[in-house]
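First comes one chain, alone, set out as structure tokens in the form predicted alone.
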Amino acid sequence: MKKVVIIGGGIAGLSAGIFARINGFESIILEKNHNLGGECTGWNRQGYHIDGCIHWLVGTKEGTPIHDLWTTVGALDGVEIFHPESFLAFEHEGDTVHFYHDLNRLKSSWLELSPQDEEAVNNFCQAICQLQSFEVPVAKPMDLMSLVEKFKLMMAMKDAGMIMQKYGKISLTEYAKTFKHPALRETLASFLPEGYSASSVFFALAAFTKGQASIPYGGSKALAMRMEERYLALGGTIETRCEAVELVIDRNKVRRVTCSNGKTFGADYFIAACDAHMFYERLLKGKYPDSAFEKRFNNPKDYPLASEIRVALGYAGTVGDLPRTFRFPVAGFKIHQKPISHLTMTHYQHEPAFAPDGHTLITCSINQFHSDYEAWHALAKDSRAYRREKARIGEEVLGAIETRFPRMGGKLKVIDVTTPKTYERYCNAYRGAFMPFLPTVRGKMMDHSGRIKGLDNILLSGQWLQPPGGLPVALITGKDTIMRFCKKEKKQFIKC
């Protein structure tokens, strides 16, 4: 039986491990931390469970290929799904714009708010409806497809291609200007971080409005633990607190990996299911550069990386009918001398186990980019100053929420604050990134096979390989990596 060593126990590593076992490979996952899941995680603080990852999960609609794949790996097998009434509610100068789950309701609410935007609203909803036919391709990676399979894929992707052609090279900010009402313009312009192409909003809302991008009950950590259970049930092996630090390479092959605890592991095949920059720079020591990644890592303007500050608060009460995710304006609040004009608040009232009885977990996410990371990196050199700044931001967020919701006054407490340095420290995430390169107007989308030029028995896997990244790409590329090993072994790939 051929052996596979998997570096990294995130979703890509777990997916690769599960499909390795299904296809008859001996498999071991090496994980830096004591828990598997990578950035798909959660943690406990002061009686609350803080969900650290899933804003929404593509693949929650039963009967679709991506849902079937999640079910195969145990992530959604028998799991109840929470479908929020709205994706996001945005407040602007007394008006509230809702991105409802029901597309007809979304359309009617926007037309009621702004009858003068009838044509723009109709076109917006028509594009979303058109994209609802799009299914995330999961069967095979392009490099393993026949010409006939590639043609069929192109035909299946025609609606997505039309949307990309029309909106892919328009910034979301520019697209927002096609609406007349200031609340609609501001809502669309700030729907996603600055720099995203307009096409992103259509893909996100198409998935959401057809029930394909909702939230599995139990959250991120529980999803990863279900995958871990499936992997172990298939006979897989795990080594935790076992961070890979060196690869021993001889004659174009990786022979073994050495870990921080002194253990070494040899295998026939290796999978780097980890951060791409860490893999190329730390493990390969810059000796096997990849032009596609180099181009992107060296151009943060066209290929930005997003991280976040996540402030978790405990609320001694229930939030009632407040939208699950609510974005509202704030004033007089700065981070690294940059004004913060809005906060995006998410509550977890649908997860009563995430808080003590009668309480609710609330989180606020604040996007962070290139210069923000630099400021955090410098500040982290002084641990006391770093902790003071985290505490200050937590109190600023708490105060802003109490100002907007006076009924919450005196009932909120800050229970945790994470920064880009947190994600870097615990997940080896380059510059604290929770997603790969953003799909911008000027940037070109990545579609990488994971192959390393000059090495023939190690592949890179994970969200860095394909747009838009995230958990579904990690799931798919983990499976695809094993498909490539099966081809190398001249054996039929078994999908379940």
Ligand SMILES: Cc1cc2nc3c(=O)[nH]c(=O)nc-3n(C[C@H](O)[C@H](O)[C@H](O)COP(=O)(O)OP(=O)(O)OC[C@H]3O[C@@H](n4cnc5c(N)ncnc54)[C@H](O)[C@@H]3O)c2cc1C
Second form
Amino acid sequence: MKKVVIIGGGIAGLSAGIFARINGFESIILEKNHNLGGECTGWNRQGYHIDGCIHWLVGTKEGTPIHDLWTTVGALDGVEIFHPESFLAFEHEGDTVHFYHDLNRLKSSWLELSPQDEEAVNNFCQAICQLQSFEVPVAKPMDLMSLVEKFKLMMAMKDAGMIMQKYGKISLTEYAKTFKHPALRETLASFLPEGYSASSVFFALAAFTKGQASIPYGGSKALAMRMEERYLALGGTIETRCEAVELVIDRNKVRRVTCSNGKTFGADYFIAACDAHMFYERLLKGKYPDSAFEKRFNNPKDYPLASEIRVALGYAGTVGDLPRTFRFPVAGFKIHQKPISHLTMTHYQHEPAFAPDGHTLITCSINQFHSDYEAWHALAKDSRAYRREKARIGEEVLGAIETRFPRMGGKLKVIDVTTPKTYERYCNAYRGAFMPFLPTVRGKMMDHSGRIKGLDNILLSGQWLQPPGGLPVALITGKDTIMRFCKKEKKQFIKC
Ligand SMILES: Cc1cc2nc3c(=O)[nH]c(=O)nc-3n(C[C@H](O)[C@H](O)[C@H](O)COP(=O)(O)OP(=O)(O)OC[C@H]3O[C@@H](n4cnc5c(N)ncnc54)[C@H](O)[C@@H]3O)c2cc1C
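For comparison with the form predicted alone, please write out the form predicted together with this ligand.
In what comes next, the whole complex appears, and the chain from above leads the way.
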């Protein structure tokens, strides 16, 4: 039996491991942390369970190919799905804009708010509606497709192609100007950071409004643990606290991987299901550069990477009918000298087990980009100053929520604050990024096969290979990697 060593036990590594076992490879996952799941995780603090990942999971609609794939790996098998009433509610100068799950309701609420925007609202909803037919292609990666299969895929992607053509090169900020009402303008303009393509908003809302991007009950860590169980049940093995630090390479092949605990592992095939930058720079020591990645890593303006500060708060109460994710303006709050104009808070009322009885977990995410990361990186050199700044941010967020919701006054406490440095330390995530390069108007979309020029038996897998990254890309690329090894072995790929 041929053996595969998988470096990294995130969703891509688990997916690769499960498909390796289904396809008759011996498989071992090497994971630097004690737990598997990578960025798809959660942790306990002061009686609360802080969900560290899933705001929305593409693949929650039964009967779709991506849902079937999640089911095969054990992630969604029999799991109940929570469909929030809205994706986001955005408050601006006394008005609230809701991104409702029900597209008709979204449309009528926007028209009620701004009858003069009828044409723009109709166009917006029509584009979302048109994209609802789009299904994430999961069957095969492009490099393994025949010409006929490629043609069929292009036909199936027709609607997506039309939306990309129309909105792919317009920034969201520009697109927002097609609306007259200030709240609608501001909502759309700040949906994603400056420079990001308007197309992203349509893909996100098309998936959400058709029930394809909701939230599995139990949260992120539970999802990863179900995949781990499936992998172990299939006979896969795992080494935790086992960080790969060196690859032994000989004649175009990786022969062994050496780990921080002194153990070494040999195999026929290797999968780097870990951070791409760490892989190219630390494990391959910069000796196998890849121009597609280099171009992007060296141009943060056109290929920005997002990370975040996440403040978790315990609330001694229930939040009632407050939208699950609520964005509201704040004043006088700065981080690294930059004013923060809005806060996005999410509550977990649908998960009573995430908080003590009668209490609710609330998280608040603040996006961080290039210069923010630099500031955190410098600050983290002084651990006391770093901790002080985290505590200050936690208290500022708490104060801002109390100001907006006076009824919460005295009932909130900060239970945890993570920064880009947290994700870097925990997952080796480059600059703390939680997603790969998002589509901007100037950047080109990445579509990478994971092959390393000059190396025969190792492939990169995971969120970095395709936009927009996230859990579905980790899942799909993990499977695709095993499909490529099956082809090399001249074996028919078995999908479940
Ligand atoms: C705060 C946050 C919110 C998010 N929200 C969503 C969401 O709502 N929806 C969504 O789809 N996606 C979301 N994501 C993104 C999603 O979590 C990631 O895209 C996905 O988990 C990436 O999976 P991966 O396996 O490719 O990489 P990772 O999760 O980074 O897994 C890589 C694994 O490799 C391990 N590793 C790294 N280096 C080594 C080494 N040298 N040796 C051994 N092990 C190593 C790491 O510890 C990690 O376990 C979010 C991410 C974050 C951080």
